[in-house]
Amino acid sequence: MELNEALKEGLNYLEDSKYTNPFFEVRLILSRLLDKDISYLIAHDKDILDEKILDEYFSILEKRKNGVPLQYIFGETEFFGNKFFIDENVLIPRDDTEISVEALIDIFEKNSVRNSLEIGAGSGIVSITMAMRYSDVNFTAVDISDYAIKNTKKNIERFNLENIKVLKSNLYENIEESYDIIYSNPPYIKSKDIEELQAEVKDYEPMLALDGGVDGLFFYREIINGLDKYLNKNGYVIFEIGYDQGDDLRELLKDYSVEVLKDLSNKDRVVIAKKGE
């Protein structure tokens, strides 16, 4: 079968699915099988395909159709402009989070930071993106999953980082020493609204990084209640939020100078608090 033909058959067999963008995706697929950039799909559409990287072609297509999400299906996902190992049984970073980390990096541009912490690092990428930049500060990432541990150690190897160390813990359960950054981005969707996520977030990625509780504010209690023992003073404390939760978190931080930044689509997404003396 000839390239282009590939592409077609890869387009119909999709069109009909929910949350995929055809187009995009069958050329992703195809230029990650040949090792080629995309471009190279344009100018090579008359090549003739291996009957191998055909089978593993429509395979893949067959999951996606399946809902099955292709950082999962590829073992690997792009944050920040690196490339990192994602695990089916972590959260898939979200383009929401860079926010995030450029938040963090004002506030290390800005301040003097020995050490940092992350709540829930899922596949470690918001700690490590932040460690390879910052090679002076100590970063401690933890997770309550051992998959997410497994991924994150996975992925400092990967960067060959000497300045971040990965810990099981339930929030602040094996924490010993107090940070002047605290970072999570926590399960923050309401218990209700599980089933009204899109079917390859609530089928396929881990409902242990999704339910919130009751009203989504769960997580973000436990670790405010913790901040007086392991926040340092004048530490920052930086939240990914939900779209509808900035007045929540403002309330739960009342104590301390809040900001809440917008993502592009100008709805609230990461909270930065600062505790006074």
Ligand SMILES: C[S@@+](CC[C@H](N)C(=O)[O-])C[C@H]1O[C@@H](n2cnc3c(N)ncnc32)[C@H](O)[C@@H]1O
Contents of the next structure:
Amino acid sequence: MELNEALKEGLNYLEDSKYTNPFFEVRLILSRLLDKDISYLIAHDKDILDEKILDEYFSILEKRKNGVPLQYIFGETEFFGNKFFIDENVLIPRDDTEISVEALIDIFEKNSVRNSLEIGAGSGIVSITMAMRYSDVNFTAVDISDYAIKNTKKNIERFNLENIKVLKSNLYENIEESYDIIYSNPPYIKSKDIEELQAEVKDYEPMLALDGGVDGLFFYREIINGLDKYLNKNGYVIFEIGYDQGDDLRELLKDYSVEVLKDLSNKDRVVIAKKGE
Ligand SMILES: C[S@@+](CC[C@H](N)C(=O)[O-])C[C@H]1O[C@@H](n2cnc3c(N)ncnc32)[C@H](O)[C@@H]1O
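Alternate state requested, the form predicted in complex with the ligand (shown: the form predicted alone):
Below is the entire complex, every chain and molecule, led by the chain shown above.
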């Protein structure tokens, strides 16, 4: 089959799928399988594809039609300019989480930070991105999920980092130090809203990464309760939050000086709170 025919067939096959972008995806999938840029496909549209590539191509399209996210199919995703391993047992990093990284960079630039704790690291993208930039800061990333720990370790090895350690811990359970920075993007979706999530999220992403309890605030409360003990004086706690949780977090953090940052859609996305003397 010629390359242009494969693209056309792929396009037809995915046409009615709800959460795909067929025009972009068929090209992306084929270019990855051929290990070439998308522009190569245009110049070589009459090339005959070999059977093995075609089999893989159609098997990936079938997974996409069933809603499996591309990032899980490829086992990789891009975050803040770097490629990270991910598998179906960890949350797929969201673009909005880059706002958390920008907030953290701003704080690191303006303060003397010695150590940083992340609760609920998932694939490790946030702490690893920061550890790459700040080699003199000690990072600790914890998660309750063995899969997340394994995935984070794989990414730490990928970037050959020595200033970050990863621990299995239910919130602060296995934490012994106190920190200048505590960061978390915890599960924050209300339990009753989980059913309404799009199929790609609800059926394929781990529930452990999504469910924030009855009001979606369970993990924020737990983490805030530990700040007296685990956050150093003049330290910062930074949370990624749901678009409608800004006011709740201001209330939960009323003893702190709080700033809420917005995302590109002008919705509340990140909370920064500073602890006093
Ligand atoms: C929303 S995901 C965030 C993952 C990653 N930080 C990111 O932004 O892509 C939340 C993470 O919290 C972890 N988690 C859930 N309950 C936890 C708990 N009790 N203690 C520590 N981590 C927990 C989940 O396993 C999941 O990896």
